[in-house]
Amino acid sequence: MAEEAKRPESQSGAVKRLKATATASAYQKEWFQKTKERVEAGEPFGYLNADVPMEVLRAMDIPFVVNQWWAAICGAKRMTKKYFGLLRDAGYRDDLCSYCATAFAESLDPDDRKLDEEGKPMGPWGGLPDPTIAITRLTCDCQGKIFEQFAKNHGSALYTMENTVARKVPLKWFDKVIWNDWEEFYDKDRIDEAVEELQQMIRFLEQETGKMFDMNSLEKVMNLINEQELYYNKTRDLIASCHPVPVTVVDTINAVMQAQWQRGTEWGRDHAKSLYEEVKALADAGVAAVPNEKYRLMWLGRGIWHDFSFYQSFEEKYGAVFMWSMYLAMGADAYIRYHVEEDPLRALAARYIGMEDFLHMPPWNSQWYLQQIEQNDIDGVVYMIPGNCMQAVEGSYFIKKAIEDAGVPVLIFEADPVDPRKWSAENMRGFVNEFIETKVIPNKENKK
């Protein structure tokens, strides 16, 4: 019989089992906290999009944040309420894409970066400092304005990089052939122009923070990136391969997602590796997140930042564990570029130009999640689009038709991943407790 994992609780009320979840959350306040205090001492600071290359700025050691770790530490602190309560006030929609919106609307809070009566920081960790460079890509239509707006309030220099499409669609890109082969995976025009973006880009780094860039720094970088996200894909084939589980997403995602932001340092890879050993050590000593394990379920879309707890609420009751997300699969299939020393500028253009294709856009994405599906021995599919982003809707009506035609079923529901205002606890459980017994159960039943 599997030993049953020890549940400590968390301040959100989801239990957290994994000592790298905690200790990434930790590194990850102390590492903020001295960025700001690099940023006082008057270094340059850069917020980015997630989409970003931030290896760049990793190698030219220029400190930076991520607009969608911002976005998730608002939420998770409940700042977000107010902050789209000033988008209103200052007449803007409130409803824009939070992901984009949260760190704009927060620049609007005169009271950021005050501290309260109790001297306790009003904004989240104390408010995010004001960066001299604001960076993004312009994969969506209002991304690129809701960045100019925010660097026009914090007096940031503003650079947008452009967006390319593919013209033709390997299928199973996740088959590792990208890990090497990549420079015969992708359009090689396509290739060529994101290297002169990022020539361009860099330039602008320069120009803007007086730091050089140098292609060994990058190099280094992309090596230990390499070596950080082969240990997810350790972690995740592992985890994949256990019944039952080990963890949960509550570990998983925020264990893997700190460590993301902190990618090519030596930090990073060590986080890694100790999530690997720790994960295995649990796996072989037989300990089960949930012993009653019945049904797996695969969450597709962002965390639910807001309230991780919602992910642990059908363990007890029914045995359903949610075991996959896409960060440390996206970690594992999606990062990996070998051949670096060649060419590292054009390794690091191979690595982001697809990231969009995997993620948002059918049939990458849809075929993914089917290998995934059978990787993982997935009962069903519960699947949030959060209804203001255009991007997270990625051809979600191919997907729920791919996967249900594989014999799967999905559950689709609109929520927003920070903004907690349309969120009901009591009808997204009551969503999720009638899927499982009215899909999942006699799906599988049938299955037998």
Second form
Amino acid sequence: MAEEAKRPESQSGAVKRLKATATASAYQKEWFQKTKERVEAGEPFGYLNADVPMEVLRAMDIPFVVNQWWAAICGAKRMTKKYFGLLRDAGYRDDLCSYCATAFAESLDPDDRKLDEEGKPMGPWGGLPDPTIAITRLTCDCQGKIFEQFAKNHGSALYTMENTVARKVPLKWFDKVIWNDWEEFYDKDRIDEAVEELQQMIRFLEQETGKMFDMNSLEKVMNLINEQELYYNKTRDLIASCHPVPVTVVDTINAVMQAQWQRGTEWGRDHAKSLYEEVKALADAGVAAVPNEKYRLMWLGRGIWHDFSFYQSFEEKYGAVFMWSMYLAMGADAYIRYHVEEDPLRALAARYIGMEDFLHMPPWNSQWYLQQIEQNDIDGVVYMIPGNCMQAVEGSYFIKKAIEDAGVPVLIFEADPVDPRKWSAENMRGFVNEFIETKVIPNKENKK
Amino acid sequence: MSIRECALKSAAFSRLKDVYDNREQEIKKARAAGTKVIAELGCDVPDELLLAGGLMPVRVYADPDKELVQTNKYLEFSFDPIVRAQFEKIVDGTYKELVDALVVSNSTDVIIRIYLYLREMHRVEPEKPIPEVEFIDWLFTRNLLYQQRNEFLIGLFQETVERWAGRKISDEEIREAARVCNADKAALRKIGELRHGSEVHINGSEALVIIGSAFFMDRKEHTKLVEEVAKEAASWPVINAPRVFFTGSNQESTDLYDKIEASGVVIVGDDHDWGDRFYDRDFNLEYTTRRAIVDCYMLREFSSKKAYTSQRVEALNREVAATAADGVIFYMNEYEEAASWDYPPQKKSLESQGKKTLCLAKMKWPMSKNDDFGDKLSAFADTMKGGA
Ligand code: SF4
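Moving on from the form predicted alone, please list the structure of the form predicted in complex with the partner chain.
Full complex below, order starting with the chain above.
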């Protein structure tokens, strides 16, 4: 317990134990300030939705911020209440698309880049600089509308990319075959179309920024990403094999998510390496995140950015550890694409077209979760569905059925990953307590 | 005599209304005569191809009285309530009995999910009474790359239609079917003129019947009947009521329009897929068949689901101007959220032109589930009258 006392506590109330998490947090703040300086010095600046192939901007050295990352920062800074008030005042509904609309709401804030009476910045980290470019993919009906209005408020040029639906749906995408044989895995016409889309995006960026795209830079970026994600793969495998686990999702979600947005940089690769080495050192030393680990829980859904301590609420009482989230596991399984040197754009196309499918399309999501449950010895699954996001509606029936048929209990509930107004800490903890007591514990006892 | 009374005295209108009210009757007749029937979920399934293959296209519609036993099991609550009710009929065996196959077009994100779920149900629960499902993955962003991809996808869809038809479909057959569809749209435009021309002779409710009956009957017969109604309606009395444009959720029945028009306004135009949008754009007979299909469906007036806000602002301005509406009713069902992002700029733009607006958002479906909003309608109608 003395060790617990030393752990740094975040704004969202959770206790984090990894240096890699603290390093990532510190780095992202420093990186954001440097980005602001670059923008102030007149460099172009991109604002991207998470599913946009950001590798292109990385290769062109165009600084960018990712919408979901920024929403998480705003959430952690407890800005969302203010922002949804601004939406309401401007005549918008305040109960829609909280995750994606946070930055649009922020763009309505006249104080975003001002200082308060004490000289402190009023917006998160001093507010978001005006992007020159805003890019999103049309993976739902609302995304294009929100981004367009965000772009208008900031005076940014808007670019959108379409989303295609897989006709070919081979099961078990997570088998490593996809790293090598993605040409076999996807519909060829989908990859062809995505390559052309990337070429159009490159032309748009060249025209908007005056910078020229360099295929060699993209190849370098893609290779760095492969290295980075391979460390996530090793980290995930390592955690899965440890009983008890050396770290929990509170450690890994932030460490991975923050570094994922830096993917394609040496810092991103090195950070993933340091994460692996740190977790390995803990594992080698036999350190347990929760010494009384009895039940291993999987978290399905986006992170609860405003209440990370939620994940730790069941450790002491039940020895129940949230040890799996998609943030590390997606890095481990979904990003790596080899044969980059043959055609870097095609390799990138084969990465970004699948992201939506892996997460939101049955059977790819359900089959992957099953495989992960097995690999990680999961005893129970807690599954959060955001009530106001159609894109995140991903076949919860099929996911629940597949997992329960495999003998693992599932708790499903609706909540909002960004908006604390829709989060009752007490109720949510109550649901999970009950789930552990009535499902997870008896189920494990029965298996003995 | 009221327009409703005039309409019901018209044999042509009565026949359309009979089909509209009894949507299965023509389907059953067609199947009994050996015609294959294909259900459409989403408004972007090219009827021209189905008709060219000798197949009968029909729209999937929701039954407001049906208990959602299957739907509650399979769908999350954030699905649009009309789609939820449509889904019930697709998975409970209703459509398996009624049609030979189902085509889903990705006219909205919700429907894409429905396709993914149905495909998965076929895989994991093959015993479920669900018809064969085909999907058309349209891309609606207006760009040459997507236009060309759409042409490729329509080629794939044509192969499926040929399998259902049991034969190859020639370009001439597609053109012939397109002529039939174009003629129907031309007839509906005459109704449109009577609805929003300088004199209004047809109200919104009747227009819904006239348009919507096309989804459940032989298209040539529909055209003939619509032509007849158009001729007769020219001498129906002029409706002197404030002119309102309706934007928002699909209206599969006339209930809401009846209620709105009972408040003393007339709905002179609308932008949903069970209304004017159906006959918005012709198949261009000078183009190659695939290009013409893509042109027709990709370039129709922007739907609220597949357009940027600025496009929707302009589209609504255009439609309100074309129908000479003095006011606009925004009506959005709960969980049918995309249009909510367009609403504030649309309202601002309309009000800057002196148009009155009423917004009814987060509405429950069916309409009867809402607390009575008659007062809001009356107040709006009063404002309209005051401003008219
Ligand atoms: S539906 Fe979901 S993915 Fe789409 S904009 Fe809203 S919150 Fe974002």
